[in-house]
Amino acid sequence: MPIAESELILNKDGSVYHLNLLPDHISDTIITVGDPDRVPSVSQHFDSIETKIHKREFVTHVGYYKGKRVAVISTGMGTDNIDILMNELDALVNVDFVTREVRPREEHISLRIIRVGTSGSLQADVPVGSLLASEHAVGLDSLMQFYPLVETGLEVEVSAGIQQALQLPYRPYCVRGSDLLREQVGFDMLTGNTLTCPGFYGPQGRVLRLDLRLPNLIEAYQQFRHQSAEGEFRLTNFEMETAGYYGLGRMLGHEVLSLNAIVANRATGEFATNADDIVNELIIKTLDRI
């Protein structure tokens, strides 16, 4: 059955509504960054650039790196933007824009999507300057309340434990990322469990003029532990997008990995003076390994 025009919105040139991309504009390997200004920081390393497209906070450069076609796309901040990005990327490869029908399951295309972003450490032993690959992501946002995400036993246990520890009126969600991409790209990086927060200030324990509902929020994040047959689960770092990537990636059938340049440590109070260098190191490693 065709997807209605009000559900899959296309621009006059046939491109998908927010990303402004046509199916031919993307590759099967996509690097995503939050900041639109970081897109050229990635594409400057390309051998050649064939396409540059910009709409709202979504900036896309497509080119070749050592003979491989790669796209880099900016998303802006927050899982609400990841909802747009992931659904529209999936539509570009798995929906026929002429007939508006979903391609047969046997023709489904699985993208390889790697987030390269900055993050703050929650633990003293995850130092500023380190690179971290997210094994699991825990979402404090409400995005997955609207989707039929199926979590494993460990994921449900962790989600319920965090709900209790933070005294939340709702259960967060926990999702494991791509083992395949983590082994290929992040094999020598720290491995951690990333907390995705629905904001930069209150949800990350920052106090300016408003007090927090849970005054010891950062300590609660840092001290959370869950014991299982797989070992001890703790939260290592936090940012604002990874859980949305992992949840939607699982349901849509894409390989997704979040890589984090640790530029701050909330346990020690440090902030990197060379944050751009740390991010650039992560960019180059990622390009060389995809």
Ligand code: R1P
Contents of the next structure:
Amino acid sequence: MPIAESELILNKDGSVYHLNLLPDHISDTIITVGDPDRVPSVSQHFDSIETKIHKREFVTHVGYYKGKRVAVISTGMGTDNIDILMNELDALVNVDFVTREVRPREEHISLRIIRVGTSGSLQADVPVGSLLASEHAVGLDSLMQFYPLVETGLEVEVSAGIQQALQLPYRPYCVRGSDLLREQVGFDMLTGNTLTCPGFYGPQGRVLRLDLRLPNLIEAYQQFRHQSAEGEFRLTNFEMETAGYYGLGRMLGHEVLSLNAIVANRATGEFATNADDIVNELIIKTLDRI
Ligand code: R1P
Ligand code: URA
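Could you present the same protein in the form predicted in complex with this ligand, rather than the form predicted alone shown above?
Expanding to the full complex; the earlier chain stays at the top.
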């Protein structure tokens, strides 16, 4: 059955609706960043840039790094944008844009998607300046309420424990990212479990003029522990996209890794004075290892 024009929306030039990309534009290795201004910070290291395209917050540069074809795409902030990014990237490789048919299972293309983003630490032993690869992500956002994500026993136990600790009216979701990519790209980084929040202020326990429903929210995040045969699970850091990437990556069959430049520490109250340098270190390590 062809996918209707209202469901997979293509622009007049045949490109996909929000990303504005044609199937030929992307590579199978994609670096994603939140901030559109971070795209040239990545592509400045390319040997050559063959394509530059943008629409809204989605800025894409495609080129070659040490002979390997790489795309870098900005997403803006939040898992609602990750829903658009992941579905449109997947359609670019796994749907035939002429017939609008999903390609057969044996032709499935698995992308390698690596998020290079900033993040706040929840623990004193994850200092500002560290680089952290997310083993698991826990999503406090509502994206996975709309998809039949299958979670492992451990993932359900962890997220049910977090629901209880935070007195939430719904169970968050928990998803492990790509071990393969983490071992390849993040092997010398800290390994952690990343909390994806549907906001930067209240959901990350920041109080400016508004009080929080749960006044000890940060402490609840910091102190959460789950013991299992795999060891102790704790939350190390938070940001706003990783769980959406991991959930959709699992369901769509792509390898996804989230890498975090720790620019704030909520246990010590510090914010990095050299956040750009930390992000640049992460960009260069990532490019050299993909
Ligand atoms: C908040 O300042 C933004 O920074 C983090 C969060 O996930 C959120 O998008 O990531 P980026 O630096 O990739 O945007
Ligand atoms: N990004 C976030 O989402 N939170 C922080 O504290 C820092 C970066």
